Structures are given as structure tokens and as C-alpha cells.
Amino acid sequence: MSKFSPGVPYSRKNPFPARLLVNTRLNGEGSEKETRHYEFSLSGSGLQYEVGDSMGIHPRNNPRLVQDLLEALKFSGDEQVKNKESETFSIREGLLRHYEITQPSKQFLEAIVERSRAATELRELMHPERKKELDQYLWGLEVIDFLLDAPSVRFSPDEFVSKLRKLQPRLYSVASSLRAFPEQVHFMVASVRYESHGRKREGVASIYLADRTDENTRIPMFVHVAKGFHLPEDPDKPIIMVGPGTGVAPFRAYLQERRALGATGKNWLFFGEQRSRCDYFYRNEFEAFQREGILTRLDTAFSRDQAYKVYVQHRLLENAREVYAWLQEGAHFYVCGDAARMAKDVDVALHQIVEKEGASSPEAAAAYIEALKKEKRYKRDIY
């Protein structure tokens, strides 16, 4: 991570040390999840972002996990190591701030296979054609597990860090508008905590933010421009926003921005989570937007509130006629959130809507949606 250089514009290479203002849990009593709302001061940074952009933050690793690694490696923590940029620091500092110490790299796994006779299963799975099986085997396993399982394997400090990847910044969708909150940025982040192979695990950045930051912490951050996920240039254009869970973050920002601009375009939000009583994020804000006429329509899908699961794609299909009518009026269609399932299911639903309401063949519906993409009216920020 670079040292802060106030005389130089803040950027990815020279991130701004933002001060934490608010860290609050969004879920109510009885929720199975932990989703948090953060507000940071950008005062004095000169940083400018548009709604739809993301902010990159530089996290730090958990000191407890660093200590576990040092003990497994039989290092004091004071040993000096050098990175690829020829910077020198203690290995403890390196493991805290510079290296990815949870997910094992290919180089680390190869070193374990090479030095441990016991790693026979891993050795077999390292063949390129068995990548899928290797990924399944590695799920929930971290660097520490391999070191504890092979106590006879030894590394020198420099050798060990050479097998690790660089700790990368994490990107979070901006959940605020600068017009509504000058010199601030808001995020919503799902805190990742789980147990596997008898050890408690955690998300590097999400738990750093949740548990190890306070008003005295400075979080290095920078603007990451999302080229294809901005509001329509024409403020009269209607927009349809599909954002379950933390995917609703940019749409909170969109609504703040459109209110501040006095935009006349209609706004329709589809939001989904598990339970309405404890997982309805920003409910008061969204209902206020409705009362003011900023949020034209709000449809929610709470999957655990009934005997059968209801998701955002089901709400889209229930409102197929109106969704298609909005598209015919020139609406922009936005999707934010989970790439693995939700975004695919929403895409299938969109094809079905165009097919049914446009009395189109599957091929014609696909061409219609392809045209939406080319016109930059179907935009996705999925992860």
C-alpha cells in the first residue's frame, strides 16, 4: 500500500485515508444475516464519484490469523522480508497489510505438494484437467490449514511471502449521492462469517470493517469508475432497478441523485431479501421516496415470509405487462448483485417477459434484449 501523499491527487496508487462516521447493522432481531451500513467522510479529498461507481478500499488482515500463521511457521514476526517493489518490512507487517493470507495461491499449493509426502490427494487434484474437483476440495480451506496439516514443511520468511498473492483492494458499490451527502460516501456490506473444517472463517474486508474499525480508523480508498452502470443522460427516462440484498446499494444512490436533480423520469425498484420484519434494508427511506413521488413503484420479494420461496425474478414475471410497457417507453433496466444465480434468473425472466408480452419467438426476444444492451439500456453490476 502506498504512503499517503496529500500533494498528489488521490487515486488507486495514492488512496485517500477516509474517516469512519457511521457503522450500523441494517438487519433487525431474528435475521440470519449481518448486513452493515457504513458512512465515511471524504472531506478534503477532492474525490468525485458518480452514482453507479464503486469505491475501492484497502483492508487489513486479522491480527489473530497473522499470529496463527507466524506460530505455524515458527517465525517471531520480526523477520524482514522484501516485496517485488523491493520495499522491506517485517513479516508480521507484510502478513497484516500486503499479502493475501486466506485463499492459497497456486504457488503455495505447489510448494506444499513438493515438500509434504502426506499431500497425496492434493497432488492428484493439481492436474489441470481436475480444476473443478480442486476447487471443491479447496472450499473452506485456507493457508493456515495446509501449514497445520504439514508441520514438517519449512519455509524461510522470504520464501513464504513469495508464495502469496498481493492483498487486493475490495470494491463496493456506492450507496449514496454526493448531491445528497457532499463529501461523504456510503456503503452497505454483508459481513462474511462461517465455520469450516473446525475453524471460524471470515471475509477479509467485510470483517475488518465490521469489527476492527472505529472513528479513529482511516480507511485507504479510491474511486473506481463503473463505465457501464450510470444513470441515463436524459433525466426524463424511466428506470427499472433490480437489487436484492446488498445489490440495492447503487439504487439507493440513484434515487437520492434523481431527487437532487429534480429528474422527472419514473423509477421502479425490485428489492428482495429473506424476511420483511428484519431484512428490509432502508425501508423508511424507500417509503419516503414513494410518498414524495420519486419512487414510482416498489415491489419486494421476501423469500422466507411464506411457505414457498419468492425472489425478485418472480415479482418481475408477475408484473410482466407493466415491465414490458416501461421498456417500450424507453426504460433503462438495471441489475445489481449476485452473478452466480440471481442475475441469471433475472435474465431468463426478462427474456420470458419480452417473449410473452411482445408475442415474440425466443429468437426475437433474444434480439430485443441484445438491442437493449447495444443501446446501453440493459446494465448489470454483478459479482
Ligand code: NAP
The other form holds:
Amino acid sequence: MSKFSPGVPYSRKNPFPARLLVNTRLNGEGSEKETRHYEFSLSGSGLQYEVGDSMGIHPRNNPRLVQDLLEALKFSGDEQVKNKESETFSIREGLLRHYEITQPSKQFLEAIVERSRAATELRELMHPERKKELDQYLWGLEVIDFLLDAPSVRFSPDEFVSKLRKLQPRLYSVASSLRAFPEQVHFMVASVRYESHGRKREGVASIYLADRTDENTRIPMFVHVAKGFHLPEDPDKPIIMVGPGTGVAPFRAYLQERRALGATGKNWLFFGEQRSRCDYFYRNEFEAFQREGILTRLDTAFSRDQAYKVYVQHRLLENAREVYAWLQEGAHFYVCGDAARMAKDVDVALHQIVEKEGASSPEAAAAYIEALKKEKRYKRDIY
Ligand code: NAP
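Mind giving me the form predicted together with the ligand, seeing as the form predicted alone was just shown?
Below is the entire complex, every chain and molecule, led by the chain shown above.
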């Protein structure tokens, strides 16, 4: 459980209560997305991060969802519960601050199966060999759904919280440099809102930040060092940055840092989003970096500006010769953003580029890219 201990250096165990300075939506009118820019004050914390690092943020659950759970469980909210560390608090406080109340844990599902005759489908899917089907079944289902579906199931307050996981901090890539913004940290966060099984759902941390924080909120945070995702030690080395969507966050920080350091290495950014009109995040800043000569090249891929999809990997392939020339000059290649599809497709494109421009075979291209990784020149922060 995180408590503030003034006098002790701030850390993961003793997170700093940071004050929110700015919360703005980055998308313009007509966008299908909600991506937000946040600025926090780290004043007085002594916290130091490097560009490329992330910060861990301790969110709180939605009080409306907590109330729905309490009603489904027939609790007033004042019942006292004890956690594994023998700390005592009301169940309402526990559900707001200390436990994961959206995604059901295995222990919770097992308790439902034990106590409810109706949960036959779930019972069958709980066999280890049906893990994939269980995951599919659970998509879009939360703890509240199981309680509402089995109103006869009873838990004591202590029993109920013992079935929940601890609420974990969420990591967000730092989008600012301390050299450009001393004692501040900036983030960009995609707000997760959707509907499933007839209920409105939301991402725990992204919507806590978006909807339930103001200048009076103190948000506990700590630095999470990303060892494999820092700028090259040599400021003369060129860098290629591939960051569609929220993946551009660390690259805004890199550019601020390189400007502040007077680094002479060339910088090339590939940015992608849906529409140039409303989803071109930090456009003014990137264009200013370009005018100043910090951003040597800026290539954008707006996927929904035309009838067919254009993604960052298409821009990489269009510029294959030059990308390869930069790699031959010792460039470091960075990728940040979606792990499920984008990072894989960018990896395929990189292999194609090396194979075509290095006039080599697929095997030789793979060996070239393996060597890049060994030299720590191919770095990814994907999620
Ligand atoms: P994002 O969804 O990654 O989208 C940014 C841009 O990347 C859009 O123009 C998108 O185009 C494009 N894109 C889609 N597929 C791509 C691919 N295979 N290769 C390259 N570019 C591709 O942006 P985000 O707002 O940063 O997403 C935030 C978070 O949500 C990320 O963690 C992402 O992994 C996650 N996410 C999850 C799901 C999901 O279904 N679980 C879906 C989307 C995002 P189009 O949108 O026009 O295809």
C-alpha cells in the first residue's frame, strides 16, 4: 500500500504526490479518438528521469463502479476489511484505492464457480486446456457482470477483497525532457472508453486521469527506468524514430533533450495517426523542430486521409534507400507504440529495407538486424 513518507527519497515504494498542471485533448473536431496531453509538477520531489523512461502512476477506481459493486454485494461500504499486510480500511476505501475491480482474477472466478450453480459455461472454460476460449469469453466482462449474473452468491467483505488482485500502478512513457521542463513531467494517454455487454466500460487509469483529476488532486508517481530505451550516449549519432499514435510520446522528449543538449546527431521522425486535420499531435512543435534544423526529416502517415491505409511502415519503405544509408552511418532505430500489429509490421519493413538496399538475402538481412540489436541500435518500447 503506498503511503507518503516525507523525508525519505521518493521511489516506487514511496511515490511522489504530483500536482496536475495541464490536461488537454490533443485531437481536434471530427476525430474518432480521445488522446490527451498531461503535465504534472514534480516540484520539490527531487525526482530525476531520463528521456525514454516511463513513470508509474497510481490510479483510483471509479466511485460509480464501486457503488455498483457494493450494491450488488449488499454492503453499505462501511464494513472494515483487512489486507494481507494487516492494514484495516473500509471496503469502500479498499475498492476505490487498493484493489483491481474491473478484470476478474482467477480466484474470483473460481469463487463464482464454487458458489453459483448457474455459472456452467464458466465452469467448463476454467479447465487449463481451454485457456484461449476462456480469454475470449472474458473479453469485455468485468467483476460486476459476474455479481449481477449470480445475485444469490454471497461473500463476506473480507472474503470478497481476498479474491481481488492489488491495484497496480500504470506505466506511461515520459513525453518531456527535464532539461526543457525542469521539475515537470508530461505524458500523452489514449482515453479508453467502450461499451460491452450493455455497460459502459473505461480504462482504469486513463479515465481517472481524464475525468477525475483537477489541480487539487495529488497523483502518486515514481520513475520507472527504461534501460533499453535511452538516447545514444554519443550525441552525434543519428536516430530514426518510429512512433505512431501515443508512440510518439518519448520522441517528443528525445527532441526536446537533443535541442537542450545542442546534440548534433541527425533526427528523423515517422509519425502516424488517423487524420491529419484532427489527429496531428504536437504538429506545431514538430514543425518548429524542423525549422530549427533539429528534426532533419519528418514523415507522416495519416491512415484515414485517403481510401486506402497508409501506415508508418509504408513511409519507411518509400524511403528505403535513405533509411538504409542512415543505418550505415550508425543510426539508432527506435520504435514505440502498439505491440500487437504495428511493431511487427515495422520489423518486417525494416527487414525488407535492409534486404533490398543492402542487396542481400533474407538471411543476411536478419543477421544485419540481429547485429543492430546486439549493438543496442534497434530499440523498442511497445505495449
Ligand atoms: P494506434 O491505435 O496505435 O493508432 C495510431 C495509428 O497507427 C493510426 O493511424 C492507425 O491506423 C495506425 N495503425 C493501425 N494498425 C497499424 C499497423 N499494423 N501498422 C502501423 N500503423 C497502424 O494509436 P494509439 O491511440 O496510440 O493506441 C493507443 C493504445 O491502444 C495502444 O496501446 C494500442 O496498442 C492500443 N490499441 C488497442 C487496440 C485493441 O483492439 N486492443 C486497438 C487499437 C489500439 P487505423 O486506426 O486507421 O488503422
